[in-house]
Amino acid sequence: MQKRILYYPGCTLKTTAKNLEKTAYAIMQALGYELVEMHDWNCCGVVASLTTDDLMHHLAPLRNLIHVEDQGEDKVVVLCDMCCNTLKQTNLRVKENPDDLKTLNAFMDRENDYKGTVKVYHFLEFLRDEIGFDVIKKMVKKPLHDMRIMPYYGCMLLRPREVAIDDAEDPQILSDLLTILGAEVIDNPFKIECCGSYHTIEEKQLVSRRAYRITSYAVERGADAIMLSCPLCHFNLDVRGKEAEKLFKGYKQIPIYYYTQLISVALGLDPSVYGFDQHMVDPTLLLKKKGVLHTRKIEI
């Protein structure tokens, strides 16, 4: 019987990051878990307020935490970096400030009071701390040998330190994951730099230049591809990075993978879950070149 774990999707996982969600579901099933989407979730609020006198922006994430408790759970897994960061910051805020929690509970008079029992996990964090990378390593059927990959963290996994899933200056979680999948890790000081974030809406060239800076340095160090976890980072490096080819002569953007996609490939999961057709830069060419792309289903 599979173990059940409650899952908060957020908005992007239902739109532009469906491949991140689909591969996560497949991975958990292979590991003996069932991701169960929580009922009546709402937008996380995008960012948690950092000012002490602004409680309004904690209402949206707190309502989601209440609904985790309402469903009888004390753990929730989140795939989106920004959603996870927002939920974690609100959770920490109300647990450390009882008066704030009292005010928020009173304001949401149609909801049950939040009791502060929920632990929020980023999916990466859950794989590392609750399942164990050693378990995944034992299940690898198609190691990513000969693939030189740069891990990219962006901002939301590591900042602020109070809710970070790894060391803010020298994170290792993605490198450790790549290692157990059989890939060669290409380190890069730009791995913790911002991708350009929401500037991508009105300052497209600025973000394209940012993507160029991050990627070109990785290529100089010998990287074949970049692996990341954030849907916004993926859009900026994949889409805006592809657009950067028009700005820089001779520049060609490399493939950008979600970590869940590379886990799925390494575990030999059904290619129908990969979602590579949602990428601007074709991620299949490198996998075929390295001989790790499956064309048929491998049973686990």
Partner chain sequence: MPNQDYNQKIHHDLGIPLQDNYFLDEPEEIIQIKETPVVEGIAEAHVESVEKEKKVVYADTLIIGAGISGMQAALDIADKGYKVVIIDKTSTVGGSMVKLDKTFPTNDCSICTAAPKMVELARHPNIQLITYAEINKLDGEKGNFTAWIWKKSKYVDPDKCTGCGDCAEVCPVEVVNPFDEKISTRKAIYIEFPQAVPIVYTIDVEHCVGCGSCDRVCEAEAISFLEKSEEIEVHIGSIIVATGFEVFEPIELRREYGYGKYENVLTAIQFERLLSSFGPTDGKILRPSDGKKPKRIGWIQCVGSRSEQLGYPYCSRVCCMYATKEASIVKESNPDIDITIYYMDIRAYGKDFQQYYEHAKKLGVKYVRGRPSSVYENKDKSLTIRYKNTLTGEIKEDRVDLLVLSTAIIPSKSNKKLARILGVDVDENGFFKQDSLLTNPVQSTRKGIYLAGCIQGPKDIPDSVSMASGAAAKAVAHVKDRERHVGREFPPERDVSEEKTRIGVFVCHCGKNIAGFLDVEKVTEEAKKLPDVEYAEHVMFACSEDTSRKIRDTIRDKQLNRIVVAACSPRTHGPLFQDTLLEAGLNKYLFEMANIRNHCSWVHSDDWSKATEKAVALVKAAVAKVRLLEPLTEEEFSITPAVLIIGGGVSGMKAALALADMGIRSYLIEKEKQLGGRLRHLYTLFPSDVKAKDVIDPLIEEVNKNKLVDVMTEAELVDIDGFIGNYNGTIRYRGRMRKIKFGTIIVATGFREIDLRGKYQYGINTNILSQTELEEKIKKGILRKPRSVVIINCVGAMDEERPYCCRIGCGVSIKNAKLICERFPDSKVYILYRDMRVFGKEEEEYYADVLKNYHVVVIRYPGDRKPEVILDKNNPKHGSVNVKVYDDILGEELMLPADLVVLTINTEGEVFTEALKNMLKIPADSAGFFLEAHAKIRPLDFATDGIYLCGAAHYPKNLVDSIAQAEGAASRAAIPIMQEHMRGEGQVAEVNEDLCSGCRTCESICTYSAIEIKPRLDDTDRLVATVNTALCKGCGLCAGACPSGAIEQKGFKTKQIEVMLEALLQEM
The other form holds:
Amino acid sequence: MQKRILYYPGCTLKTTAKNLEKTAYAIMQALGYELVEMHDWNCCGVVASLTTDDLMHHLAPLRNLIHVEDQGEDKVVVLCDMCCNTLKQTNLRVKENPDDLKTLNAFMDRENDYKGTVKVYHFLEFLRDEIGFDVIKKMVKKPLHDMRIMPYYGCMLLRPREVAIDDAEDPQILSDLLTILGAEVIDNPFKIECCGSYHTIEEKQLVSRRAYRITSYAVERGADAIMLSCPLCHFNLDVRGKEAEKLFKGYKQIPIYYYTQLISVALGLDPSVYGFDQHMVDPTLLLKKKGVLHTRKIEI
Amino acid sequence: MTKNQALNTREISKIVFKKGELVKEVEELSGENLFGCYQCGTCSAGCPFVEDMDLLPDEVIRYVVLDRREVLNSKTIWLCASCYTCAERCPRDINITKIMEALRQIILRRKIDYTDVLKIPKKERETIPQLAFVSLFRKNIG
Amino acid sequence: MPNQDYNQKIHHDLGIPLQDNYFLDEPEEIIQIKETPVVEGIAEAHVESVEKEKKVVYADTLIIGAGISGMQAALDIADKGYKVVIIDKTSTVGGSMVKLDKTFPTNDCSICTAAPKMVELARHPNIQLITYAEINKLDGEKGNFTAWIWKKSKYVDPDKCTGCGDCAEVCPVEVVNPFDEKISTRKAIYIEFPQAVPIVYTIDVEHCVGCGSCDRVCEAEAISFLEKSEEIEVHIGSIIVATGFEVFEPIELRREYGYGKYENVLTAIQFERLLSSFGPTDGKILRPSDGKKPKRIGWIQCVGSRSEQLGYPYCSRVCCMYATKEASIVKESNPDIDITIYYMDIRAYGKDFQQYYEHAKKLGVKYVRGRPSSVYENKDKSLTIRYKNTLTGEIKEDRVDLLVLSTAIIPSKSNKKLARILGVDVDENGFFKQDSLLTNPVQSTRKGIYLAGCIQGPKDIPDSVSMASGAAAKAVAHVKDRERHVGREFPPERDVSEEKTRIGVFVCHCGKNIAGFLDVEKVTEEAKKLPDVEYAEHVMFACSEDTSRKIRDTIRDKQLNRIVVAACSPRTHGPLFQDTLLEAGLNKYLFEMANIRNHCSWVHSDDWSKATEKAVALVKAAVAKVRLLEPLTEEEFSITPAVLIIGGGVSGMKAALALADMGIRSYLIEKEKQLGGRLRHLYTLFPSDVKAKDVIDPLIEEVNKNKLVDVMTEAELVDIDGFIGNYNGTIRYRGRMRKIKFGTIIVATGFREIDLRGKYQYGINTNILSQTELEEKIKKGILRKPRSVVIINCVGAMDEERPYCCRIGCGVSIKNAKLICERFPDSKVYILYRDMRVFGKEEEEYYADVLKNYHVVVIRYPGDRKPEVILDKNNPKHGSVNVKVYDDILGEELMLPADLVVLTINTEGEVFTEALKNMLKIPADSAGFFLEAHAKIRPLDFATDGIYLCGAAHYPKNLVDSIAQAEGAASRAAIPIMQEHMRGEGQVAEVNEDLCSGCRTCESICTYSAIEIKPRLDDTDRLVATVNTALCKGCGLCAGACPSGAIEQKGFKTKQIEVMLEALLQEM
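Pass me the form predicted in complex with its partner chain as well; I've looked at the form predicted on its own already.
Starting with the chain above, the whole complex follows.
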């Protein structure tokens, strides 16, 4: 009997980050969980509203939380870093300001009232705290031998501190994950720096420069690849990172993996979920070189 | 200023502040007390986007404190991506992220947009993840 | 200490059979323990496991903590004749001060200034020192406390241990060393540092594996695993808490600087250990990663301090100065090392601090105003610091090989527990709370318990020492009527004038320190051959208890009348040996030491025969001199039990009351019509809203009521003669002359503002006021509502004429900004500053509050581009003005309209500094502030005995520091009075009047004002030098300077030195 856990996808997970979603589903299945996409979800309203008087922009995330409660659940897992951050910040705002919650509930007269019972998990948090990395470790079939990978966090997982899933200056969760998957961790002080976020639309070159700055430190130290969790960071480091090759002589963008993809590879899950075709820089070459990639699901 | 920007400096100069002073409006919108700033420069040193900025973040705060409305013309407040690095490290516990948001909101709420949506090329609309667009609209459009 | 080489076998007859395997090689296996030993109370755990052997001690004061503050308080109290029990939780005294290499601003060697106090403490007859002990429980009330002390066992017998160090060599366990702030290891049997007092090795029982190696090699048989921990019950009248501080380690907070992650990032105190000559690198600056000398070093200030998030909100007060000190020490000896200090403000607020800072800049230390955001490591383990240079506007990245973090001074983790045991409160930061910050800073929240040093809040050494003396004064008040014991009893001295010279020579092995490097037996043999040497012997440890007894018995048995001890430096044990002579009934000046350790075995450890030759020569020289030594007497004086206090401001009054509490009379003279000093002109006192009159009026009333204080207002000291203990003064009191007698003097004359004329249009425009004038107007309610106020700080300060900082200006400017804003909420206030120096307790928080709640704008201006006040041409006298100021941080010139300009003016010594200087023969600097005996550890004393100093007369200071100093000065001034008698120095200067030409060279050179040129008694036409033996310290300067050889120093006469030289030269 599989354990159910409610899942909030967000817009991008259905399009440019489909591979992130598919691999997450596959992992959960392998671990004995069923990711159930929640009913009637709407855009999370990224990014979190920052002005003191703005309640309007909390409506969208709040509505999602209400629907989680409606489905009789108190836990929801989110894959997208930015959605997770936004939902968590709203959750925190209404918990700390009951007057604001009253106003918001009253405004959404066609919805039920939010009672404040939901806990929002980032998928990584869920894997670490509710399932436990050691469970995953036991299931590793193809350890990522000889792969030197740089973990990258970006902003949304770690800041602001109130909603962070790990220490904001020197987080270890991705490094720990890489270690149990058998890879070598190339640590990097720029792992917590912002990738450029939405500037990728209007300030492409700025984002390319960011990608270069973030990656080159690790590349100098022999990193083969980057592992991250946010779909926007992925785009920025992958696509805009490739564009950075034109700006910086001798720079070669290394492949970028979602952590779920690497877990899937290490666990020997069905290759059809990997979704490596969605990447700009082909990530399969490296995996093949290291003898980690396989084309069939490994039977237990 | 970038190609897509539709900012009108003349319109900005016509802005009337609700509380009479720029700093008071910023304080109210952000909930932060800008006078507690020691001008130590930590925020600017940690900001990932300083290369492209005309005013550095600590200078933005100083301009607001000195009631200089030219700060609303700066590129800096639009370059801020709300990454929170400054707010996390500030020794005075000032949330500069919120201050930048407040400055943007002062402009956006008077129906002056920074980004002209129509100017974004089709190809990019199709390849860039939606969440980037949602964030952009949130930050740059009123 | 030199490395001990066990390969060299020494054969000597000690009665201990030596076998080959006694000298073990280095242990085969070292057991490393990674965690740091917790030097905390494990007291409760052990109480039940031990038989109840009750030890009860009756004393007058208990002092918890034996750092510099605890030691100062203990010595002050013990010198007055009261009994002190002082405890420390580590196995030695010294505290944090001994961890430092040098101290600012004098760059004195820290241990050299602290060690004499440590030795004095251990040997003082009125002080019982219990180390490795903690307080467990406290009962009672002021005047009658009972404390239960848990004394942990060191498992080493203190009477037998000689501190030789053999045991540590063979111990197989290595533990992270908390003394070296975790950058080195020590063994499970250890002493904290080589100069530890008491010099008893301690076994860290938590980590000892019980192998017994130490026991096997200990020749003194001092190890005893059967030594038990015990509880000691102490009955006292008062308590002083001086447990000091800890240093913030940015492991959980402020991790962006990479401490704990990158090898080459250290805290400042770890860096001090690197600089220290007995630290893990022997004083060489080496990078932890590769052991090489760094080419670039950076300091980041305020790590964890001044932080409203992820740190502590207060200013740690000493970091700006210690970083400057560390940087200038490194730069002086290594001019090629590139040094940068990254700061927000440089708080160089104290006496000579600003000049020290300027000097560091001249040496080439770079100061960058910009707080770095983060630090990351490069491939070669160097570090890149990312910061904004706020004065140039650039964002930069600097590379350094070694990064030092000036981290916050934080309360000890055990403070809360200690506070609970003592029944006192801690403040919100964890420091002990004082009864009232402004008026009673030394008193804790429980009567009878006082605070000294950093337990109350971060502060530097002079402020700690002053406060410690203040705590001593308050503590004595509770026990003042108890019995006092001053000095020690000795048998009567034997008259040796008719005796034939009989010299005794004792050559010390000092364990292996001397005997391991030269032939002590040969030295003894050679000594025996010298004429007049009746007895010569070599001993294991001359300073040990049993050898002292032996020397004393030998003197008696062999009727020796001159003694030579060939051992260490006289600074180490000189007084100890002199006491031994006194115990044997011999004059203590018939004694000479030959330093065959520091001057011989330690520096010639590689040449056995040459070292032996030199030792023989040194002993010969000592014998030659001792033959000519004469017995000397120390004059005894009685003391007039009264103190003259010059100055009736807050400092003078607090000193008078503290003295009265100790039962001592004082004369308090004040030149004005009323008491009160400057506080009468002020309105409120920062960092609070307390009104000055609420402080000063009750104080004046108390002083006037007090029967032991003789108040004279409109009084001035016009003439004085005499010396310490016996002064005769003439006071002009309301027109009439009054003669009084007193024993000691406290100078509390305060300060005054410098002349403002010519500065910033003062005097020309009526809207330009000084801070004091502003306060008077506010007090009287006559200040007109200003629209825009500009306050200009540092007027007349830190410039060529007056290079010093006024210390209190920043605080005053902020307080007055608040006063204006409270009355006129619509007014806009600007403060123009150079550095924001709010360093005291609660001052940083007060500053932040004022900025935020009153929207005050602070603008930084550079010292070489001062603001300008521009008058309105149409109305120059009464109109508004414009202030032109260059904003250093924005890099722009601003024009600020102002209808009120307030000048924060520098101060200088009071107007009669000159007169007092001459009358009392005390020195003052060019600003008119008096010069203390030693900037660090004697801030309240003058070099001239019997005269003391406190308050703003020493240097401008705020109320809190003034009161602590005033109470401290009272304690110091009371010591001679409570001793009732004084002994002068024996080795004083002596004038041969026949040879003296009255040239005055000696008078001008004497630091202690002990020489006066007077007419000769039997020939009044001739002027000769006369020595006041009460003041002479026997330093010998005069003897060296005298062109005719008329002045000689007893104990170091020309002939006595000549024979030494002859003896030494004979050897060559």
